[in-house]
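Only one chain is shown below, in structure tokens, and it's the form predicted alone.
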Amino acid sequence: MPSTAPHFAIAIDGPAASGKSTLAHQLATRLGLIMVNSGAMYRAITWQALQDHIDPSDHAAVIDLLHRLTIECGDDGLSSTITLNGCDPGDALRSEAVNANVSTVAAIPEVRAKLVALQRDYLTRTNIVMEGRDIGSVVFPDTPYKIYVHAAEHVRSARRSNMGEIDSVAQRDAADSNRSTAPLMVAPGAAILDNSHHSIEASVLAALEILKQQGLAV
């Protein structure tokens, strides 16, 4: 749907471990913007939903625990944040538990439509630089800065088990792309970036050449 929000997105997208998380902060610092990480939002749904002793494939009990949260998205001058009833999950939305149940609950298409609209409010208050899965090509489709993040499938591996998180990048690639709501996929327009083997210094000068050339002015 087109923006008439005063404010632009950055959109960075890509699969797990990608680099993509690092490179929206990195973006957003050099940039004097906001970054916000839509997949902290679908981990806090999937945090409460554990919280609460529901499973997560139980999509009328998912929908139910959504109409119940009151949840809150802001920033702290640097970055998103999230409370659900007034809570922080903090540290815990990186647990096993979530990155085991997160691709579930994030393909509830009655999920993604309630945070792909706290997503977009962002704009109606400031400039962001948005990362996940769908930014580009659902969330802010007409905004002409998009960017795919990729990297190599053993490098997003390796960064995961250094990460001490030991869920299959394969699996969750599977899920994010093949869910029938919002698939991961490269958006139109956007430029593919390649970070397999890139330095963070080098995938961030990168980004800012792809961003001048489609006409932010960096």
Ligand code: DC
Given for the second form:
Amino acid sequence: MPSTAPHFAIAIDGPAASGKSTLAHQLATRLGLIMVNSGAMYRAITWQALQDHIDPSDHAAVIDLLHRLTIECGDDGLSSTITLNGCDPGDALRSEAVNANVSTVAAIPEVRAKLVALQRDYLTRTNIVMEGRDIGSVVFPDTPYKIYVHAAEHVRSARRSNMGEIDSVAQRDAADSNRSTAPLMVAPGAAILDNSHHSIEASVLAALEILKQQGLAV
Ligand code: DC
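Now show me the form predicted in complex with ligand DC, since the one above was the form predicted alone.
Time for the whole complex; same chain goes first.
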């Protein structure tokens, strides 16, 4: 999609628990941008489906839910926010039930179309760092600023359990990589950053160097 928006996006993609959110937060703070967590949008729809006792694999029911929902995506000056019919799901977005079902909901093309439009809308308002799975490949394919963050699977699983979360990252990665619409992939033009053995500070410095090489004035 050629962009005529007056603002720019830095796209950060990668598998579950690869450190995308931490990196995106740090970059946003240092560069004065809004950090947009696109995974929270897929989590929010999943949470609402579970609240309404909708089977996440029932596409028609999830699509019907989408039509009934007023989804408001904004920001608090630092990071993205989301409400569904005026309600903020908060920490429930990271529950075990949402972790287990979010890939199923995220594979539904109509869900993706709706959320991608809301994601692109941020660029009409502000400069952003957006993290997800398809940001460099689908949401903002024309941005020159793209990083694919990676870390070894055992490192990623350990990060999730250290956070006290039950999350089968390998299962989620397989589902997110093998779906037919907008699978997790290294976007054309993205630089790969493997942070398996990096401190947060080292990852941020490596990312800033990549962005500089991609033409960002940092
Ligand atoms: O980044 P996260 O782990 O919070 O994302 C939760 C799920 O949402 C992830 O398993 C796949 C889906 N997702 C997606 O399909 N596309 C995105 N741009 C972001 C997340």
